[in-house]
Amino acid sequence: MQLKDKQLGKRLALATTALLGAHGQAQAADGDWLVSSALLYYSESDDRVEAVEPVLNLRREYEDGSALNLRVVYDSLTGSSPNGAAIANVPQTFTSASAADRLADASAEELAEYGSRGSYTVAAGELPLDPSFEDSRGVLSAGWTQPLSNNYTLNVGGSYSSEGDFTSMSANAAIAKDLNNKNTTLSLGVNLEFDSIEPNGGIPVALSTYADHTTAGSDDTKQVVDMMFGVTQVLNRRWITQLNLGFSQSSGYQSDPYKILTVVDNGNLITDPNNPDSYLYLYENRPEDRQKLSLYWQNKVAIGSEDAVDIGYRYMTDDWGVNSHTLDLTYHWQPLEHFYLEPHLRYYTQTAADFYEPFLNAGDEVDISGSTVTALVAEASSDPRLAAFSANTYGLKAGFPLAQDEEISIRLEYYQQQDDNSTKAVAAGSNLDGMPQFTELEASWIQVGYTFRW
């Protein structure tokens, strides 16, 4: 389910655009299609989460400088995915989130026959992975462009994604203004996406226990408007720059319904008090608001006839807590004149959210009053997506121009994250004394891509 990693969908939205994006602006003869196509294989370490993503992107132009794009994407993915728990060193058994909602209303008979089923029991000192990480993603995009009077260029655009238990509609709008005998552009855009959130089991009620699996409703929205205002500059024949402003705000539904927190006292996991076959956990709760600035500068240059390198910086802050810093540079050399090779580096580290927390504590964080638990904080959350953490990208691209607007490309990428959160104190010899609290992630992934014009 795209909702258990939205930043795996991120990735994934990066790597295909990196993969189009040489040809995304290349000029097709009018009446003709661009077509670039790209295959994509993600995997992440430890048996977690695997994904195959095509990719299918058309662009035509006409004589008036208008133009079609249209994009095709479709992810599957499988594989395991960190249910929020904290790692101990007892065994720990969960119910999956493809069996919560079968199980939430089941019968004693339904239980007994599909209970083990739709369980998984993790060991001691392992992290908590549900098993059940299983679906499939389609998008549909579209836009125009078109040249108006005075310089300027209209941008319109709109799309549609769906999957299980997420669906996703947005549109947006863009002006620029081409200035300065076109070696300055000014520009001002607009996203308005619109998400609808219908997890299996429902929506759980925040902050209350796991094992009772209380939900608020079996849907829920959330609703996000992007803006963003852009200038291009050509400094010189071969430098050009461009700095981007962006603030983004999203309310609704913004915490995720399969992540949960362990409750323990003094570093030990405690049963929950109204089934004593399970340890105390609670669902998540995030902020319902969340708006995000941003400020992203890029750099291209060209080295002799044939090279460049192209380097941006990104900050981004947000009233969560977490600040931003990503540094990308990609080197394109082109030895031969029908093949080249870009390899690829990237520097992302961010602060954690002001509500991240590997677990609850009984007591100043969870008062447990014989059979009643109440959460004494408003907001909490283990998703490691929220922690801090630094993480660097490696890649190496190799390309094979053929013809004009016609190529065969392949990139490899390895990702490797580093664990820069301060260890929340347990008590000596407890079930949670030495094990980690954040666990760092590796993923690779390759791409091939063919671009032609048809």
Contents of the next structure:
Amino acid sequence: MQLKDKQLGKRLALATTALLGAHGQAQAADGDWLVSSALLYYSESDDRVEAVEPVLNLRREYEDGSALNLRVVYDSLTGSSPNGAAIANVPQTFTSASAADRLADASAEELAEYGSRGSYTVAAGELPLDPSFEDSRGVLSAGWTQPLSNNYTLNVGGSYSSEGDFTSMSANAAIAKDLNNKNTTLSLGVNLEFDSIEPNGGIPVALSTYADHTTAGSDDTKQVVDMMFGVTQVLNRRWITQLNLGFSQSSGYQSDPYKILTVVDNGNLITDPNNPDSYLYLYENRPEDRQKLSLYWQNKVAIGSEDAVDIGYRYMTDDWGVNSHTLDLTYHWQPLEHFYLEPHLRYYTQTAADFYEPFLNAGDEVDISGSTVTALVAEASSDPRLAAFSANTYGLKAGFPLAQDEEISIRLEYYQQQDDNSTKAVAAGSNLDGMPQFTELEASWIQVGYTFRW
Amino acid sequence: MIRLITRSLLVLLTLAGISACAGVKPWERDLLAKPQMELDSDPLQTAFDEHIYFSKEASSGGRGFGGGGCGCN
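Form predicted alone done, so how does the form predicted in complex with its partner chain look?
Up next: the whole complex, starting with the chain shown before.
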């Protein structure tokens, strides 16, 4: 019934526009929802993280130029994540606080099936991965675009995201001004984000021992303020360029509560003085404040009548010591009206954060006096995301535009990191001697999408 | 960092300045109006990629507001 009404409505609208002499096709689409849907499957090599992520985006544009945008994302993650400990030439056993906490209330059946996840052993020469990584995330976001007088446009929006141990809320507003016959657009935006984290097993005390798992409360928070200033400029009939300057300030709990660091004595693992069953590992600690500055420059150039080149470059620097360059290149090749191909290349390189350490040395970085273990560094993390590396992405997308605002697409991307860290010295013949200190991540993802008017 | 902000603002202002003499007439927008010429021609794809890179690299944002909404452990 609803469908019939809708079709009748469309016919009436068409008849009305015909009577008024308006352009029927343009008017028929007015008021409809533009539905964009996509499904992503992401997979890392060596049985690491696997994710399935469906997303649905609804957009409705109104006659006065205003628009409503709604988005729902669901994210399901499984697999293993590096726990931060160093690769050694001996087996290492870890008792996962997060898994142990989850298993505390488990039934006998669940224990039989998942009990091994509470404690896991990593073979000699293998990267220590926590196998209990499992999470799902849901995101809801909404945005409203409102044209104002004097060529100003206002955008406001908000987003809510929730996963097992993490909740994030954000609100944003941006104002844009069109100048010079709409050939220039200046924009200024601000985004406020409030995050709260409630890790399984609580918030570990910074740089405290893994086996003790002393906690400092059950949850913590982080706030982020982002500001962005942008200029978009049409240079000629074929070339449009955009330059953004972004500033970000985050403060609060920024550590990863599940990540640890190995403590070694001349490259050899040490038995935890308080827990003879475990080697000595410390929970990581990151600074509470971070300021980031980014410069982004994008160019779109039309080639011939249907092709286009997209070249983007981003420079980012922060006060953690990370500097990065990103170069992104996509070519839109459209040999047919209903078919195009987009080869994609991305190059990324970053320096390590000042406090990135693949492991800590007893003596100058960690003091061990009897059974007392004291970190002599204020901050330390072995998170590979904070290490020095470069990465290449190769992608290919095939698109089938079926009609105006209707398209099917499929895309495949392949990502490979390369280690750029200088090796931290270890004694010859020790447990860490000859072991990789950074593991190069390899991942690929496939995305299918369908966009249509409804 | 202050110097970088100043320099970036200078670049932006210069670009805004030269823009007064650049651009096209409305009837010359035939190519710019094509979907493949939109600055973000596939927002869902952009969001997926930004989320992936945010969870594997230390950088985020630039194009829009970066990262967020993810513990990414």
